[in-house]
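Form predicted on its own, single chain, as structure tokens, below.
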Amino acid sequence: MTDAALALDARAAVLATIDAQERFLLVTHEHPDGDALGSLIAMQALLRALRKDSVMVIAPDDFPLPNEYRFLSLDGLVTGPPSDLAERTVMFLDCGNLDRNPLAALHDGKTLVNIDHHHDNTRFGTVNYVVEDASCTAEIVWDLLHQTGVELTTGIAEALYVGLVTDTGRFSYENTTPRSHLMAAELIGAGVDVAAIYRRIYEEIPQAKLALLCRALQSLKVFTDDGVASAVLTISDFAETGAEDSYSEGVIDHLRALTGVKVAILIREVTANGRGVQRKVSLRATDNEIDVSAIARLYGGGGHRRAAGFTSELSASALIDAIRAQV
């Protein structure tokens, strides 16, 4: 059976449980982005529209929200699972593995349905829907939207348009396709105001996070001879700004864009409770030379070929050391 056929049968097999369950809970990967949110928010509009029972589930580790997406209604959230989740068919959005989401309670025992984008999901889902030719999940959400006949309400093209601007960078990155510009207009027509929402999520920048970026800037390395650059975020570099941890959103960007860079590494600190220090490493590539998810995989991460990143315990230079290495 051909990848086209197979989604065919999965995209039926997820419009089918919507239409058999009545009760649903919708979940997202830890430290949610804009395609994870918009793609949550999206589908709680679109199973609230067909009268089903839905709730949002997103762990207080997760708050405050990126203060980029702030402005996004989350109506239908709650912090932890529900007294009911037995009764509840659970539906990840945007989560390319189990280990992804917090919650371990909405594993066990349930249907799960798995609606995701990302290359190397895992596929564990009692129902998997998996497109990895679509630019973000919100696109699939777009898609089920259409097949279910819910009409396009300016909110739920908000989400959508959240989801789609942000995981295509601003439809600059190789996964925008014509598809992802025939959705922009459709859900543009639907009432979204680019211009609003461009300056909500790229330029309402809290002082704090420019002063982030000053820190990182500082610690920036690069090396030339393997075409990687290098910063690090230390515990004391977000006290002394002020900085929120979602305010390093976006630096690694920075690095990415030096010219003959072919991976950029953003190391953070973090305090993991009972655990003493940890550090999330994200990674960035600037071509498709370089799958940097099968690096991510290495450490229990994952992502996409040109975007993924992990956690470990190892300190920043050695991982500095074993990233290059895999390069």
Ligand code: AMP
The other form holds:
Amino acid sequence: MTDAALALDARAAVLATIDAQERFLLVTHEHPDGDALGSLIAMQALLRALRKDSVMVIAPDDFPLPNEYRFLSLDGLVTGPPSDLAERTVMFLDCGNLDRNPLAALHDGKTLVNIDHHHDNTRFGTVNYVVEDASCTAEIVWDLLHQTGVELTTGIAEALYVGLVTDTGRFSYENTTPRSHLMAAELIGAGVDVAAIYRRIYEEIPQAKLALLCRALQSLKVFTDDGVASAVLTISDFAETGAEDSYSEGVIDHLRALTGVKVAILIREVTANGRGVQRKVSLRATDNEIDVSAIARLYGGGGHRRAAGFTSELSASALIDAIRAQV
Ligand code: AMP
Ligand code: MN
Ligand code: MN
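Form predicted in complex with adenosine monophosphate (AMP) structure, per the form predicted on its own context:
Complete assembly follows, chain above in first position.
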């Protein structure tokens, strides 16, 4: 079968599962981003419009959600597996592999529907609907909305738009296609207030976020020979600026934007689950020459060709050296 035929087959399997099952549990990756949250909310609305029982679950560690997404309404959200978990079909949205979801209780023994757009998705589901050329998972949900005939309300359109605008880097990344803009047109036609959402996501920056960016830029190193730029944020950078974890979102875009940079690296220290200091590494590439998801996979992570990440216990300088060697 061709890729297109396989995808249609997978879509039919998702639609058949939605049709056949009555109760769903929707989940996404840890530290949910705009696409994760937008896809959850839109899918929840889709299922409820079809009179299905649906709840979303996000782990307690993922709260507070990033400031920019707090305006989204998460009606029907729980923070742990519900008591009737065994009777629910678990639907993963925007989650490339099972390790990226912290709720292990959800991972086996049930029907798992995996709806995603990461090219390195491990196809962990019973049903795997992975559309690599979709700009965002929200775009796949938008298509399912058409397939099921569910009405595109302003609320659904807003949720989908948040996924679309954030995963395409405000329609600037190479995943932005004619289809992404057609989707935007339809969502705006359904009542999305573009300027209001833009302001809410990108222009209500807490002062501590700017202070954290300042710290990151003070640590900037540019290796002109290999076209690598790096920045490091320590636990004290977060503590002293009063920044939340999610305030580092967007910092790496400044490194990638530097002239001559092929790969940008942001290393953030985190202390999670009593495991001592770990480092979350974000990688961005500026062109298709270097696939940063391949570097991330060497360290147990993954992602897209131009945006990937992993977690490590190595020191920041060891990580930068190792990544430069790969580049
Ligand atoms: P981030 O740098 O955290 O914004 O992540 C960029 C992209 O890399 C995300 O969209 C994910 O697809 C991917 N990613 C980040 N961390 C991991 C990980 N630990 N495992 C797999 N993929 C990851
Ligand atoms: Mn995501
Ligand atoms: Mn996504």
